[in-house]
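We begin with a single chain expressed as structure tokens, specifically the form predicted alone.
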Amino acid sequence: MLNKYARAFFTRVLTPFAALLLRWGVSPDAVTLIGTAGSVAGALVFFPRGEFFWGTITITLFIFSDLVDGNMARQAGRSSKWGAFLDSTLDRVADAAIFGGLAMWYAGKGDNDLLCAVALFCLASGQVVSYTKARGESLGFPVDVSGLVERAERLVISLVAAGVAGLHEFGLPYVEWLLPFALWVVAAGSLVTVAQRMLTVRREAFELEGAGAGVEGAEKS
């Protein structure tokens, strides 16, 4: 829900700039590329560190590249199915190094084993979660559920959360907690949201079994 309303809102504040950067003469394929080497360093630099406010600007900034890619490739009508491709691909890149960063903060200075672990289970979910609808839908299933939490959800809850924490640095109290609370959060949103879409593919694929079989029945009468 969240990834539908709020990328309505941001692709229409980001089209004067996609259309700029069209006149300069950069590509979609440039702006994603950018944008995915820029949120991977912002992540691996920053977050293994402990520097949860920097880290948080720094993808923020680059992860918009997400909507201009799309809107400039619309505006200069190259939409393609590479374009596409790359796109989903790369997403998964940035989303395994935030989620990696986070566990490498927690296996080294952050001294949390626990977390550590949850910050994987989010990184590893995550992708099952993009995995199980890309998967149905290849067997010819819709898998038209959206689920609980999706790549919209992951990133805003996760990032919200690194950058208040981040704060800290600078003197607020009280702040730290916000973060090992919203890994949780994303782990078992992760994990309901991989589970409503499981059930959902199981439930067309025997509907469409059932079908089937009753189709062949009325052949054979």
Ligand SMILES: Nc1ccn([C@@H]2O[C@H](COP(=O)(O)O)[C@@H](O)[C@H]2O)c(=O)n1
Contents of the next structure:
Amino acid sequence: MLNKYARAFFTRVLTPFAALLLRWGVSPDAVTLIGTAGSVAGALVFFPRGEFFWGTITITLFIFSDLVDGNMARQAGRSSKWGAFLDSTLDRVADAAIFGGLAMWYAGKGDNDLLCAVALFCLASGQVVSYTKARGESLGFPVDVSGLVERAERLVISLVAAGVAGLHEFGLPYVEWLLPFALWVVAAGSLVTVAQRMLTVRREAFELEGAGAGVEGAEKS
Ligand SMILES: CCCCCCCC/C=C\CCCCCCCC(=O)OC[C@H](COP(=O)(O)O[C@@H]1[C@H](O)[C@H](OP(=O)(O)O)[C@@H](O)[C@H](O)[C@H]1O)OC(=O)CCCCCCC/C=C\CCCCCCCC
Ligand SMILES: Nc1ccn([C@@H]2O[C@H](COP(=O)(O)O)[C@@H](O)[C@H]2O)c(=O)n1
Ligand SMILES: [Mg+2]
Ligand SMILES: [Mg+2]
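Mind giving me the form predicted in complex with the ligand, seeing as the form predicted alone was just shown?
In what comes next, the whole complex appears, and the chain from above leads the way.
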């Protein structure tokens, strides 16, 4: 939903910045790499120590590179399959660091096995959500579904909650519960999304095969 409705807004806002980076000779790939490195560092340095506010601020600053890199590639007329592959692959790395960092907190000083498991479930289910689409498309199906909780939703729900919950460190009361709540929401939403995407691929597979347009050979890939 965010990908559909918020993207146009962010494209307008970020286009001048993307143009400036291009004028400075920065490449889209460099932005993809630096953005991922910054997000991973923010997640793995701050989250395992329970510093959710600073972790969220750092990740948020860097994660917007994911909207800037594609914008730059399109402005420069340099969108490429390599760029798409790099972008999607490094998205998975950043996501793993974010939910992994939260799991490390709960496994350590946060001392909550259940929430550690929920954070790990968010990590794994988010990767499966992305895989369903990638694998379905590689088999030649349209995978014509976004689902309830795409990556943008997973990140916004988790980061807003982590950022606000992090204000507890500065004395704001009654906000600590936000992060556990967000993790449960993302976990449940991701599970629903996996089911939505799998059912869509199943329907598309039956429709295509029923129409005599099977995917012989595709399953070897
Ligand atoms: C009191 C504090 C209140 C704070 C309020 C903050 C409000 C912020 C509100 C909104 C921000 C909205 C930002 C959302 C914009 C996202 C739009 C978008 O286009 O997202 C997608 C995009 C790139 O997509 P890709 O094509 O590169 O990605 C593909 C996609 O990920 C597929 O995923 P799948 O669903 O299948 O898993 C993959 O399949 C595919 O491989 C992949 O290529 O961008 C992103 O995904 C990045 C999203 C950026 C989200 C920004 C999050 C930051 C938002 C808020 C942080 C708030 C911090 C608050 C601190 C508070 C401190 C007090
Ligand atoms: N280094 C890159 C990054 C992205 N692309 C192209 O942009 C598309 C993704 O756009 P976003 O707005 O979601 O970032 C991607 O599919 C590529 O076509 C690129 O070429 N090089
Ligand atoms: Mg991108
Ligand atoms: Mg991306």
